[in-house]
Amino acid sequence: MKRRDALKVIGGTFAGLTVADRLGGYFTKPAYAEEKPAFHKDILSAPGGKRVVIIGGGFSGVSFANTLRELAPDAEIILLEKNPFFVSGPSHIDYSVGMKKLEDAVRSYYPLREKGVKVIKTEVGGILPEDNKVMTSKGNITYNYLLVSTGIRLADEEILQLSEHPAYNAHSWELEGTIELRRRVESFKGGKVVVSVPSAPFKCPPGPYETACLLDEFFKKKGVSAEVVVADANDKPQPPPLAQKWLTVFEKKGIKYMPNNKVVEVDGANNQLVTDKGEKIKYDLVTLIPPNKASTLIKESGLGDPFADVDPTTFKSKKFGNIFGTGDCAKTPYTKSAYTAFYEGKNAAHYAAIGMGYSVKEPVPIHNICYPYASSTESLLIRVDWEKDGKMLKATADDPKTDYRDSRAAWESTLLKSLFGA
């Protein structure tokens, strides 16, 4: 991206608030209004030779920063995030439900700060790769090396009617929707709940299927009486491995499953989804998951489009060589999850260590483990293995059991502890 237009796009891409920002209390400060001018400011001196700079605060970013302060501990490590704290993704589901508390979720990146990381809180509006500078809220940052770890972008435009009626919609793909749908859920009197999943690759992939598993357990319980249905733009449940045995779990459920089914529009006016084949699919309730996209400022860069183009073995973008992506923004042959963004992130730390001159092994290759919930008591086992250069070897699934429920916790508290120490 030249100069010129990113300076034309960067007053749009700030101008609405963050998800922090909206929630009231003390984020309700406009966001950033009065820094603007700014932008053309740099913030920092210019980088000793060694400076890296993380775009997002994720899994895929904090397990960078971590692994890159381990294995280049004289590196300047500066991590760009728009919101005051990390809210585990995974949890989202249990919120919406009532299993989880949202406190349990949250974690300060204060840890990374006492291991020398520089947490800067900011919005972060574009990035000019040929002059090595990422333009923020507060002003411009140079880098060495750079991480773009930007996760979803949640595609409301693709959806006729979202964009201007948010309030049409809630669900727990972003910490806003988690909070309202926990809300609509706990009122809930009775009728058809739908479940709308976008078109692959999105971000948890078995995310909708629990979400439906888990409400109707809960209205079950409730004595509440709902007619679930999942309105699927795949052809089958994802991931592909665990397509039957989400089938089956349905069958036993009694959850309807309607695959092929691409909603285009919410008609909240008449609580109706409208689909690409032109069905209309009434709602009493409804948690449609948006198209997922990567952040505009990728495409903008010339990073890629829809998503950043990088190898899938060292994770570096295909167009500039002191540029990584990672997570849910890359462009790669693996999950796009939790677990798969935190082992991207540390195996991109090794590949940017290395660039560094610093002597470090090349990493093992990536493999994704999940504990998918069928019911607040009972997961699914989902495991794929990939050779280096990003190639599926293996895949396993397994159907739910009690056990597979206990590792699931473990699991999300295992990454946790990884990132932030507790």
Ligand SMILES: Cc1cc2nc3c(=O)[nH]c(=O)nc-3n(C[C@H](O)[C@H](O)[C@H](O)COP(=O)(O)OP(=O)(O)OC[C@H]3O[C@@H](n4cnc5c(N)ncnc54)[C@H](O)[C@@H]3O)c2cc1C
Given for the second form:
Amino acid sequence: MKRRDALKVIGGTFAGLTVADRLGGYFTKPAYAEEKPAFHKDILSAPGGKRVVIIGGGFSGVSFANTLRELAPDAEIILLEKNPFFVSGPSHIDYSVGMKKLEDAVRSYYPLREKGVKVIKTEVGGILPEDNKVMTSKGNITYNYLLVSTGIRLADEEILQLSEHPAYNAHSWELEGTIELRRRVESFKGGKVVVSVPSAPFKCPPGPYETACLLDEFFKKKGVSAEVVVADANDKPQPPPLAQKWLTVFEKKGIKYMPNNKVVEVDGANNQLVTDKGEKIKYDLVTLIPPNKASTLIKESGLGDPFADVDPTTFKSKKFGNIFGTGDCAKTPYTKSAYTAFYEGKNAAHYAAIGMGYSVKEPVPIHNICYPYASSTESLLIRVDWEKDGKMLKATADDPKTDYRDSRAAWESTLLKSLFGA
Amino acid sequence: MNKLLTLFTVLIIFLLTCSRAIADNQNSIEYEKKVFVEREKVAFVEITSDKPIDIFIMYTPQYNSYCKSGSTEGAFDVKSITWYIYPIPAMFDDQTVFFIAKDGARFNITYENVKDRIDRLFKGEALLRSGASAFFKKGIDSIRLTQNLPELQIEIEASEDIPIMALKVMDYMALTRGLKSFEEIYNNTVLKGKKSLSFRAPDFDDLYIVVKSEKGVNIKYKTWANREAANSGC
Ligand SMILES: Cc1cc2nc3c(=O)[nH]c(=O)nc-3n(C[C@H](O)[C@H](O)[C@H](O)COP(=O)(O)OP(=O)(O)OC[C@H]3O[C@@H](n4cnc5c(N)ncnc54)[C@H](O)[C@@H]3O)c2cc1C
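Now that the form predicted on its own has been shown, please provide the structure of the form predicted in complex with the named molecule.
Now the complete complex, all chains and molecules, led by this one.
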């Protein structure tokens, strides 16, 4: 990415554009606003050769930082994160229906500082791979090695009216939305509840269906009359091998499933969603998950389009030898989940340490374990194992069970403990 | 000798009858098809019809409700097709899928092992992933290609010499909401062709195949998975 282009990206936003403005662009046209002045200065002194900068303190970024700290004791590790705290994504769903308190899902980055990882609260707006520099809202930082672990970007701009009227929607794919969804769920008086699912891929593929099941249960328990509808852009519930299981769960609960309904507009004034076929879906409560995309800085820095193009074993960028990409923002054969993100961070740290000259054993290949909620008392089970090169080795799934519900709780707290020590 | 000749004739007639029965079975018109896919297999269900028909695809719960009420609500429907390929992956456990063709269709099912298929993809083979041949009505008509993967090979062929383009959702909305004309978008867009169009999917985004014809046109598309696409998930 050239400096000029990078500056275009900083502050690049859709804010202020009308629906007609957005419908005006063929997809060749860049989606960024005007150039900003070049005010950036370096905020840290020049690196000593072992400076590793991490963009994004989510599951993979923190896991990478912790692992590298152990493997490379004298490396200078800097974590750049735009949010003041870590919030566990899987808990969003629990919180939205009152199964968990928010404070149980929040962790401070302080334990990382104690280990000697420098944590800077700042937003990264551009990467200059040729100059080994990242441009942040606080200034520029030069690196020797870089990890990009920015997660998913929600493409509100692909749902008409949503950027202009964010309050038309509340969903648990972001923290703010989760808090608002909880408020709306609590005060809901009854009627039609629509869960709108984007086209795959999206992070946590079972998530929207879990949300539908838990909302249905919540309203039933509360005695609120609610018709829960899943309007899915896909032809079947995701991930595809779980389709049959989800439909069986929906049938038992009386949740209405509507495949092939890609929502392109939220018309909040009339309480309706509009599909690409022009059909209207009325709602009294809506939770619409916008299309999941990668951060635009990945494309603008030439790391991949739209996701970071990395080797599935080492997570090293296919273009730049000192850059790694892990988790939801990377193009890999692995599921977009907290569990795989955690292990991707771990494995990438091994290869980063090897690259820095440390003698380190090769890590084990990636696997995923997930316990999607069918209700507040039962979870399904999915386990997938991949070979070192990303080829799927084996996969299993099981019907909803109480045991798996308990395993889910242990699963998340173990992950959080591994990341933050508590 | 006579006995031997009779036996031989009987055998030939039997074999001929059998092979015709097999051929008839493959070519017979069916209105409902239950497809069972064993764990670790993927079934490719190929549906053909001489005239455009609608197909409804259902899992057991949706099929049960269809049997009770006769309603296809909640089923995945494919409209006006003469040829269609639908993959049913059974990575985790056995799958049962029902196909309803109210006007009748021919079904041909091929089973593959999921792991073998992944191995072949990783070795560099290009494998058919999905496909359809559908009648597009006169004027502007479209179909959504979904669950794309970066580098997925997409081939589109029209029966007439007409303009074809593949649009992302916001351009498609500009067209359907009348903010831009077909020609305006066609002139400015990247993925376009006359009579045929072949390209690699740029990313995961849904693409709308949009055509404009005077009398209606038959459009056939195929998508091919390859090693690069497999690296982004299958
Ligand atoms: C509702 C819900 C339920 C889920 N349930 C499950 C589940 O049951 N099991 C499971 O395994 N997974 C689940 N997930 C998915 C899981 O949370 C994600 O896959 C996982 O968080 C991905 O990790 P990551 O490190 O790639 O990205 P994230 O954890 O999203 O972290 C990315 C970080 O980068 C930061 N960032 C982004 N851009 C910038 C920037 N420009 N500058 C500075 N910082 C930046 C963000 O603030 C964020 O902290 C769920 C997710 C959701 C939303």
